[in-house]
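The chain below stands alone, shown as structure tokens; this is the form predicted alone.
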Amino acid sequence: MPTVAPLDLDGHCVAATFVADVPHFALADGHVHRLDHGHKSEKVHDGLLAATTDLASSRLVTGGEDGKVCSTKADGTSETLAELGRKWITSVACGPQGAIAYASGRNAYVRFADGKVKEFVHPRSVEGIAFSPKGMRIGVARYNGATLHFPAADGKPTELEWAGAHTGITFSPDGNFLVTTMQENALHGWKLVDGKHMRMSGYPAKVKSMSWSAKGKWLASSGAPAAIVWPFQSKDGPMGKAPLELGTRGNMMVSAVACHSADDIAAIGYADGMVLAARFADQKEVLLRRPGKGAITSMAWDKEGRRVVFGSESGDCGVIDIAG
């Protein structure tokens, strides 16, 4: 049976993740908590809005209402990577060769490992930002589509148009597809080689969480009473194919998803705090955590795929050991 080590915190958990295999919880109040031979915490921001780990999971990169972008290591040491004065940092991303990206208002920035910063100004606000897994390239979610930039080169950006507000963004692990979450209840995707559109609609609610399977053949998403998992095995992605529906609960919405680090399994978090694991091949389910106080907002697996860290909107967080 899976065992749960709970950690009761005060406030909304923006991100629950592993940094160098240590469970970390980034809270909206600006504190970063970690479970490292006991519970420890540091105040990193005056109000925290976005958080992510780098590709090696060796540091947590956060953006705040204080206009700062900070990097926190597993031992709790923190450094400020960028400051924008009184502007809110609403989105952060980590890329190759130690690069990070962050967004504020209509501007996106890429900071290279040597400290050099490149700025990209857009006509409307930047809602989400992501690095491509191939080469130094970023994607920006914006109103009426997405924009692709090559930060290391001087050239015109690539504009991908689709009417509506795009709020989040992710590249497929092979770099062939770009997918955005939308203000309406839908995902939208582009096949990057030819710009072909992929419409992924039919959700009863907004999609706030997306996660690619380890080999990039599936994209799991929230926004329905089941995890909606789209197939990306073919060259045209999910077009003309039905998604899997995992962990269906008739009356409870999925609020967060996290794919396993090696296998085709997803952890599924719900609006009532429950967490299930479901296997793609046969849709077999295992209960990982009973309902809690608030909706699950963030989850992540450790490298070995044995533990799941989770956070909720009301601060009841914790670590699930699958092996028990």
The other form holds:
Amino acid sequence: MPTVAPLDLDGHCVAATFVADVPHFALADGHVHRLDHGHKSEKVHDGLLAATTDLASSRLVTGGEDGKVCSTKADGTSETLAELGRKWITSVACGPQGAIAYASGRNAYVRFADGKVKEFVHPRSVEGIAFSPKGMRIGVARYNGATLHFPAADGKPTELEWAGAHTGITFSPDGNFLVTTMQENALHGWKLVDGKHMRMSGYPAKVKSMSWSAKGKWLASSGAPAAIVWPFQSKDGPMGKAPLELGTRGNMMVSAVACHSADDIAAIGYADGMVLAARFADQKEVLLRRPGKGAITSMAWDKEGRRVVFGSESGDCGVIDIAG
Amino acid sequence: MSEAQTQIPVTVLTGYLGSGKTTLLNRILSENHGKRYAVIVNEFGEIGIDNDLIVESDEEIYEMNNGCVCCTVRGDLIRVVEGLMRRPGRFDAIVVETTGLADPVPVAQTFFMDDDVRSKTKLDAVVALVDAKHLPLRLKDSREAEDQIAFADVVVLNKTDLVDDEELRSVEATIRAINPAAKIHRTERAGVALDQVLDRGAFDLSRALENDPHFLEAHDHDHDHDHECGPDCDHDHHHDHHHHDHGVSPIHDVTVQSVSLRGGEMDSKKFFPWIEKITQAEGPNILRLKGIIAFKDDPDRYVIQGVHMIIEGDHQRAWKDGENHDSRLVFIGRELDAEKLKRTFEACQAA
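Return one more block: the form predicted together with the partner chain, after the form predicted alone shown previously.
Entire complex below, previous chain first.
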């Protein structure tokens, strides 16, 4: 039986994740909480807007309303990587070789491990930012499409056009596909080798959470009363194929998804705080957490795939041990 | 499910450069009114107040789907409001300041179109600041100045000390011609009482039109009511009101018109399909619509309001004893066919 170790915090949880195998919870008020032989917390920002871990899960990189980009380690030590004054840092991403990227207004920035910063100015707001898993490349979600930059080299960016407002962005783990969330209730994808479009629509609500399966064969997403899981096994991605619908509930929206670290299983978080795990192969479901106080906003699996951290918009967070 | 969250009211402040927006904002931020405001501005610029609830945001106009104006939103507001609302309890209300040239419609539509924004906030009122001296010039060189007035619930006619009585009367008549439903406050140095611009509930169906004598009595030609023009008001209401239902206003530079309709009790089976059809077909031309509808055999007043194609309606309250069961509807927009609207509206009346 799965067991839940609850952590009741005060405020909206922006990100729940593992840093060096320690459960971390980044809250909108700027505090980063962790469960490391007891509950500890540090105030990192005056208002936290975005958070993500680096590729090795060795540090948490956060952006705030205070215009700062910070890096926090599992021992609670924190360092300021960048400062933009009174501007909001709305999106952060971590890339290879210790590089990070962050966005504020119409600008995207890449900061290399040596502290050198490269700025990319766009005609419209940078809504989302992500690193490609291969090479030093970032993707920026923007109005009417996405822009790819190669921060280590000079040269023109690659523009991918699709009408509408693109808000979030992710590369497939093999680097072959780019997928954006949209202001409309849809995802849009590009096959990067030839720029072919993939329209993934039919959602009843905006998609706010996406997660690639461990081997990158599936992309799970929120925005419906089930986790919508698109097949990416073939070279043309999900085109012409129906997605899986996992954990379907009558009248409750999925608000967050997180794929397992090794197997084709997803943790599915709902607007009422419930968390299920569902296996892609046979769609078998296991209840991990009963409904709580607020919508699940963020989840992550540990490296071994045994524990799930979750956070909610009401602050009722926790760690689920699958094996109990 | 999370406990029901109260929706935070949002006031939208429009107006040209120099109309007094910054003065008014500074008052909202500094006066001792017991409320805390988060303010979303385009540039920190002249606001000389250091306050971490002032957020700078680039105006991002996002068209959705098909590029229709009715589906245009302010993308940056979605992001900023979402961020602010993750830390509720820090403020009681939000004020959005737009740039001088801004079209107020996408701002307003954001609060109806986006589910997340809509669930956490509610549009309170659109307030337009107007420079009494320069309005005639503005109306000549831009459509935005006109749109801002046409779209407003409250017009603050500022800098009245810079014009003489006649100019002031003429400017106010122009504003009335563009928007007969707005409240007008004459001010110097944006000195309007803050409770006249904040927490107005102009989009709240239970409050909308309740305290809106100009709208309700636009055609009564009975102007003993408590009007909104200020203690020094001496203009002739009869004169002003003659513009209302004459289609395009006689003022040369004004392209916005209003059509005021009035009828008796309506047949709901005819009215709803009609308003649906009108707003679908004419949505892009309709900036605002507001109305109080009396339905036959219905003891309650029905209020309706709209922005482009978005319409909302609800029962508001019971008709009072002795109250006339009249239906009134005002359209503010461009290229409206007044004759057709009147004819088709009247055809919805109950037999």
